[in-house]
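Presented below, as structure tokens, is a lone chain in the form predicted on its own.
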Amino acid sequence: MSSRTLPLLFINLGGEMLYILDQRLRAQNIPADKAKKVSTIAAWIEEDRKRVMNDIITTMFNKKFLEELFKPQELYSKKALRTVFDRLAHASIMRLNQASMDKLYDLMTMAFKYQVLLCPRPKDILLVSFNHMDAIKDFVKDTPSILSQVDETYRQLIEMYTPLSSGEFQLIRQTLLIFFQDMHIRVSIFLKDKVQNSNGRFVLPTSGSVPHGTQVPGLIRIFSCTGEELTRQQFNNGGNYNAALREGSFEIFGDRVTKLGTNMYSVSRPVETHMSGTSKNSAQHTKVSAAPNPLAKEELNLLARLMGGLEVEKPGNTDSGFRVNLFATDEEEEEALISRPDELSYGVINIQATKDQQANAELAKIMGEFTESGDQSPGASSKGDDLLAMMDGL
């Protein structure tokens, strides 16, 4: 397991989240001159969309938060990472209910999983990250203060990852695939493009460009002990491959060459996630892996306490924010919430715990057990605390 994987996972998932939210906000957007005639809370204007995107990106690229993020550390658990993105998605006036948040996270994770699987070389994961960063930079191009935060993250990515060897990038790729291995959510955009099967597994192509610096398979050359080429033998490689014309740029500005990590929602088409049929088998598999951890609730409660200081609009006040629906209708959203398997829905922690004395006492007890445990290493009990605590001051 690589200790350098978390920043790439966070930035790429965050980029996918911003693509989806931008597409949904634009779909619900109405012209400003007509906004006064619309009384519903779902009516967005362009300024609202920009505010939401700016608020989320500001939180995502907060300097102190990124300092902790880039420290070598193990990946968070799936539930802990989901909690971070739940808080991030609600860092502005926008509101998502449980079903829409579940769908948002499914789309984020499956999109990035597909991109990792399709990377010709492990190092190309960094190019995918730069594609996400380029798009994020375009979202805030009119806001210099946020733009400087994004540029600083570019520099940190280049400084940390460009010196790494191919073996280290392979370890990062393996760590990401282990994280995603039990996720087989069917997504309509992938099903329609025939890159995903009905069981939620992706179809890997047998065509396209080979990794930069390699040759198209199909030729065997035999050399003598002196290095002289003796014979050549061709064979059928079983696909339709071509040589890579050039390598993508690993600088702040440049052509990334690969399209992996770009915004696939820029072309307007509906995107759905499906949990019915054969994909329920993966849900059962997930239940097996999720059930044995008796400290899962304590871990999430601790995360809630650590992140409880983040200033977020209270969702109970419908006048203070806008509600975004990732489904075509409210009925579809309610149906998805009811039909989704419990083991695939991450419980939303009530962040009101900071004002509840009984909850505070329970959390203090849990934190005390962590620090008093004699068989844990000092680093293990506080894993992730520094990074998540950074969100308190954002």
Second form
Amino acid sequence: MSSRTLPLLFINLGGEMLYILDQRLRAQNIPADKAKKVSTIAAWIEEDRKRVMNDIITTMFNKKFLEELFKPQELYSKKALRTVFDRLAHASIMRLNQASMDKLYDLMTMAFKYQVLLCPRPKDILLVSFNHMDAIKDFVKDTPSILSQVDETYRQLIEMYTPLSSGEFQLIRQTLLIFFQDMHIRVSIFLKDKVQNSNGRFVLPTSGSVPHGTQVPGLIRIFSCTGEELTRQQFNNGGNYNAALREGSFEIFGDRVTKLGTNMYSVSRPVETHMSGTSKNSAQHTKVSAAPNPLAKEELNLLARLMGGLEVEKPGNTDSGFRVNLFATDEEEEEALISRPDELSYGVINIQATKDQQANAELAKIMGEFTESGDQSPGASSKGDDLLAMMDGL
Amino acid sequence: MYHKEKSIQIKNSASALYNNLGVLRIAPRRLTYFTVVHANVVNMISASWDGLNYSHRQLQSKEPNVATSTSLIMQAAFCALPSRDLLVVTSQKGIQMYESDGSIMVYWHALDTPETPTEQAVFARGISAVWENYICVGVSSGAILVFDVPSKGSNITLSEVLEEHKESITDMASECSGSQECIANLVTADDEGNLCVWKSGEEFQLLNKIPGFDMSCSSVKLWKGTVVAGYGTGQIRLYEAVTGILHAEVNAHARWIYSLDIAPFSGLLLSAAEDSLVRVWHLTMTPETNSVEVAHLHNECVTDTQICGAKFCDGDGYAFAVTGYDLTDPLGPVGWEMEPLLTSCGYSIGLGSGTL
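Instead of the form predicted on its own shown above, give the structure for the form predicted in complex with the partner chain, please.
The next block holds the full complex; its first chain is the one shown before.
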């Protein structure tokens, strides 16, 4: 539907991902002096955390990448978008197992779905995006080079979205809602805050402030042919509404007013999802199609390739303890992977380095644009590293 | 005033699209058809009046000869013409017309979709049967396509393209199809809230243009020469179609209105919005004084659901059905039926024989 949806989807999901990773990295944090004593346990020190965040944000706001992102295009399939985020999550020294990555993606998508649903006006999705951007800006405030990339993105968002009409924003929102259709994963923090029911549906209150530009329901006015008001009547609106709050700011700096899109995690509120209750709703989940899709090559597209090609400095031993676990223990993580219902698997497309890179001329050209050191060494990379690759017959 | 009836299960949930519920009552067969759009599929349910038999069908939006290309559907609606009923499905790629049971596609019209996507989305939305033999469909560019429909067969032709709106068409409505003569018999609405009032014919005539106020009009109805329009601000406005005089303004909902429907024999109005509420109103026209009255009768809350379609199941408004985004249980339309009560208008309405 709307060809302007992808940037908003990507930036907001990316923002949620950063909130979650930031919280997990802090939770697994060990003070620097203790870290020196525990050489065998995975230990994140403050430096590492900042570095991971910076690396991911740098990749997210890469100029070439954003140029591609902001082009008018249809939304990606769930599979393709998940692959893009897989890449993004691994654009640093951090490693995530399949189960943790699945959980991360579940949380990100349910959080943004919640924000889209609860936006009072479709245009408020832009304010939600600005809340995410404001937080991202705060993460990199000490690094001027990344900061300027972020500022440039603000400008692009403002340029592209502020002129849109309410109807066009609603089309964007409707496109996003189709993307999120039938996702009802229960998120612990939402259940605790009573914004999500135990059946996975979000609570839509019939109370609170009406959106900016809307009147509190209840008034019927009748006019004469000359335009004078003849009568006014009140009716019972069945809810408990109050007048709209002031409008949030659509500039680079400003009070966004809405809390949607701000960081709801903190070290003391761990991120959890419940898998057990969802299998009874399995009939309603869209089954991930396993059939070969002739358009699949298009899906695993420029964006994912662009992302995979970005060089990231790797320390000496990639396999040792720079792993992030989204669960409380390693055992839980393994358990989650085994017990994840089939219909909720994302069917992530595996990318492997191949020797056929030259076969795709376009790909080779892009590789040329990104490679700084000049050569890739597929042989030396570990299984978890992603290089630019072609897909092998989906 | 209404009590909840059992709901109908469909294969997948309704997408968040304006006016996302089609209803066609087939009295001779004691059946009602419902259509609900989910992404690129139209779910069709045929429900017998005794509530005992249901059958399902799914239609996909597909170009007839292209195996893999599908596109998102914007709307599916029944067009009841004097000679035949058709089901019209509009999508990003074009317009499909089927026999009303969805069994055969009788016509396909492709939209001009550009090679690479443009900033302005391309799609068709807004469907109405007009007078005896026309079906009108709106396009995202603001154009309105007028199709001439013969009383049978597939020789449907594009008769005219009306270019008056500059913004995407959202919805359109007509009255007086095939029966009494009306001055105006079509109203069309767009994303800026502009309303155009037309008279059908070999060449459609623009009778009036009612300017919007920069807020999308997502659902519109025409009844007894009065335009009833629902907006993204949650307001409903009643205008005299031909003159544009504002008769009434109702602060009806706390969120974007997604669907309006009128039961033409009783003047009952149904409105539904993202705020989870369905409201029933009563409209009274007094031609002598050229005045309109709006009375609020009833509220129904579909908890935690953004409603995207609401329609009366019959011309008197004895029963109505509602669909919502992402409903899990029930997946399908939920129905309400009127209780035998004295209404606030002071007359009693019995339970109709037509239920869901």
